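Heads up, the chain below is alone and in the form predicted on its own; it's given as structure tokens.
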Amino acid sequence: MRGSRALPLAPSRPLLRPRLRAALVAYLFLAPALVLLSAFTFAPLAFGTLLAFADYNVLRPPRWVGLENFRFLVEDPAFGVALRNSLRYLLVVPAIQLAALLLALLVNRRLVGILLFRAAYYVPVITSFAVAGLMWNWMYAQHGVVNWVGLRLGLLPRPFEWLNHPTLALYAVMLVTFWKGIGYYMVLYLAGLQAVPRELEEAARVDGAGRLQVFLFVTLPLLRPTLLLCTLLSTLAALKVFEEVYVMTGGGPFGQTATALLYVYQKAFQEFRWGLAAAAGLLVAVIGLLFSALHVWVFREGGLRPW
């Protein structure tokens, strides 16, 4: 119609609200990781948990047996020894954390050739367990380097068969774990130390604090997240130690160095008692969760306040 004016168009409304659209985009980004976690972590975990209550040997379908597998584990002396050895292996945790922290403090300096030292300490981490096990087997032999050094220094009355000794064999394997893992945690502590603001340490020095006071009351509290990460990782690694024992002793002598994960391996892949192996693995996982909760509680905000 002539002289009429066009009506203004109403603003188009978005199909989704901004917050809902942002949430959908976030979930789309998370979807690939969630799919992989579901396929390779959550589904095997659920299947293993169900298998712990079943009798299964691969050749016939699983048969529900309730708590029978757990009753067998409680009465099996071999599992008791293996579980005690896994808990005894936790002795490595404080030693390796203290040594790694001291090494990180040592290499966190601007010195000539410091990169070479950092790389040298990290070499054992990238050495395979097979190579490390063979090397330490040779060193622990009756005419090996360990006995030779001990005799020359007067520390040993006679040569020992370290890996054949019922009491010493487990501690000999622990030393290999210590040697192999110290560089890994040193790198984590070094990253944590380099993230500490220098201004805070310098301000403490200006206020008259000594080196030890600066470390205890400024640096160490700021390393709390790194301490939590390193102690938690090393605790879980100690609980599920397998490779060192399998390569060096195979659980001997007389099963005295067997650990819980080696017990799981033997039941699953040598005796094909998968239900029993799943039950043992589930118990180790529960113990690991309890230790994880303990670590989080100890290092929670406000924990270890005396620092």
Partner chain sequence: MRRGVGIALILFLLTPWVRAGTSDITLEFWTISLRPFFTDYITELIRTYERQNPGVRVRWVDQPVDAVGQKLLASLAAGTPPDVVNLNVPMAAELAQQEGLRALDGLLRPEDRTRYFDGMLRSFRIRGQIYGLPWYVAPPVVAYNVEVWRRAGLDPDRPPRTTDELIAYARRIKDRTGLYGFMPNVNGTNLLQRFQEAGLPVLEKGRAVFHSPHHVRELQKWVQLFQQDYFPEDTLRRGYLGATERYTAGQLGMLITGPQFLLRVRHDNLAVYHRTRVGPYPLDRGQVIHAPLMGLSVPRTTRHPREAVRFALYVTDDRNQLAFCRIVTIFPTARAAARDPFFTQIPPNPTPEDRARILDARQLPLARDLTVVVPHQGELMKAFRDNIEAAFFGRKTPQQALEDAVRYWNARL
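Positions refer to the first chain, counted from 1. Remember, it's a predicted structure, so these values are computed and weren't measured experimentally. Each form is matched to the other, and the largest set of C-alpha atoms that superpose within 1.5 Å is called the rigid core. What changes on going to the form predicted together with its partner chain:
- Relative to the superposed rigid core, Ala23 undergoes a CA displacement of at least 2 Å between the two forms.
Okay, that's the form predicted on its own, but what's the structure of the form predicted together with its partner chain?
For this one, just the chain is written down, with no partner chains and no other molecules.
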């Protein structure tokens, strides 16, 4: 063998180019989630979208009706009221975000018993809507604690049946959403605040910035991703609010507190008009998408800077 010359080895060529291989591996990891998402999210979404153009009652096969469901929705005053109420519900968003941020700032301190406060604000989040709704039902009743306090403080001329009032009822329900949701956003903001590097705040203080300036020009800009997440989540939650209205007013009196999702529920489960319900749900989803796009645009890097 001594005299023989070894054949020059050809450089081994990878079966796939590195980028392609990396992508393939990534998709392999994603595959289980994608399969589940396809089965439980994308397929129902596609089916629901198709149903929006059909007459369907679950028990008989769907019948294609084109834009008939959407025409009905445009002409149905009850849907108009429900959609307006859902948009009115967006009033909760700025209130809950501001309050949750302030609460997060308040509990983001090293004080004795602070963990207890954090937990206390979070308790409503883990309380079911059925329980919370029932509890607030009693509090809002004619002989409930809300009227008792209002009368004692001289704020009310007479006891109100808050959840029966055609105008006030929706705002009364909004307060429950506010009370129940505030702890959730507080925890998110708290996580955001604790991720802000201390050195940056301290450096600003060394440079002579006051507490308000540090918050406005250092902390708040660094909270941008949390702000985007929280406002987006609460906007979508407000648009699709259902449980509190269902439990507390059922949409009444005379449909004045119905929201878009309650309308969807009534059409689907009480009137068996699933095609119509799907069309209403689709419209709410599109409105939600538009609001999401608006949020992402407002909070984009270099976008609107309120601070």
